[in-house]
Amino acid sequence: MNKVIANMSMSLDGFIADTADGIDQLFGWMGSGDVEVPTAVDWATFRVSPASADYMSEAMAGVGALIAGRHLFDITQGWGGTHPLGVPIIVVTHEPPADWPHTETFTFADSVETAVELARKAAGDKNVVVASSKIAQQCLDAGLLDAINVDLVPVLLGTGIRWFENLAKAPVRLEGPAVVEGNGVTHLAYTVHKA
């Protein structure tokens, strides 16, 4: 049965993205390398390192899924209708936009649990990754939630947006991690504990 996973780079001191809903200083590593790992848009091509490309391309070629939310989908406007990953969105919002033409992609859902359902018919047998901190927090409170991958990149920021900042079920216990050394950011791979 394919996993649901959450997958994040997250600064030292847990955050996700600066108050504005910044990036930079989390996804620099993405960059800082040799070794290209191309993705299913011309756009996004990665510069890694050796063990971060060998990490990245085996998590990717297991994805046959993503779900976000509604507010990254607006932040990324829809990556412009197709996802790095080239996999089928499922986007978690009580208000669906009324003229988004790519519908072959996209599919929206009102709940954690439908999207979870959707996306986990559409990935088959590969894995569904949560892209999203508010809806990762409630996959994981749901119960939904099978894995939390961090990409851990050595930065303070301070502020910014917590990725799990208000979970209902705390304390969350995990197994692991499975850890992977890259340049500016170590990859660990946790399993969430089921009771």
Contents of the next structure:
Number of protein chains: 2
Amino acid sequence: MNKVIANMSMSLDGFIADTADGIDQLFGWMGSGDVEVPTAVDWATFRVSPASADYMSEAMAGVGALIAGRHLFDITQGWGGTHPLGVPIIVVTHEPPADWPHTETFTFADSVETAVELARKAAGDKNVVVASSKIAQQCLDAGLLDAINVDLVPVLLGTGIRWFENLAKAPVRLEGPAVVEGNGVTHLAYTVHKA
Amino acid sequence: MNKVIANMSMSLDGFIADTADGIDQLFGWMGSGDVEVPTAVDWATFRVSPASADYMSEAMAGVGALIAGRHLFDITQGWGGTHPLGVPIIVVTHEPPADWPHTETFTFADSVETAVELARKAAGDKNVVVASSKIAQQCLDAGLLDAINVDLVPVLLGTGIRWFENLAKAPVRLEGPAVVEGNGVTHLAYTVHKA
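And the form predicted in complex with another copy of the chain, for comparison with the form predicted alone?
Entire complex below, previous chain first.
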């Protein structure tokens, strides 16, 4: 069965953005290497280390749908209609935008449960990626998250938006990780322990 | 020259203890392996994976002095007079205990600057380990920290005491890490970037 995987770049002290949603300190590794990893869109090509390129290419090939929160959808302006992963997107929101034209690839769901159900169907036998911190937290709380893939960045932000800010059920035990050492990033792939 | 190294076990979400100073979720890896790593005291022997044992043995052999905060000193009751590392201890406090008998190995300093100076002298050509989160933060702020060794534990605590709670100067760029994969822990050794 496909897996639901939370994936984000995170500072060593647990932040996925600064207090103003800034990600400059966290996304630099995606453009600092020699190996190009193309995406589904012209405006985004990763340039990473050979190890990261292998890791990302394999991970990206395994993704069949993506779940995003409304905040991420808004600040990225819906990625202009096509997410770099080129997969169906499920946006969790109570108020779907009335005039969003890209209905062929975007679906709006009013709960994480519905979003996961729709994303699993859309993904077929591929995996579902959760790209927003709050949605990942809600999936964890609901027992819907199978894995957490951390791109751990060697920086301390001190303050900002924590990936796991509001866990209703903690501690959450994890298994692993599988480790891939990139350049300016360490990829850590954990499995969520299920009793 | 010797290095000043902060070293702690940390949850994936950045906590080094729960809200009640509890470390049960974070220290389990130190007793869950097959290889014994002896310490300077009878009451503490690590039992870890072969990879962790090699990593810890080398790291411990390189330590010449330890800096602790008063809070850690108090909750451990001064390790009964001998820290497992068996090295001189510098405790940062404005009010040294009047009746502490182990003056041969314990020194009390009223600032991190003084503590680092004393610890460097005591360590000779070996390294200084900083074992308290607040002291590590103050050393970082003062430019006195050379390295951060994280024993990253696969658990999300959600809440608790953050290692880097109150950084005066952030972001702090790091270099590395060197990675050693243990069992139930990932050892990440970072260098603090100095401009």
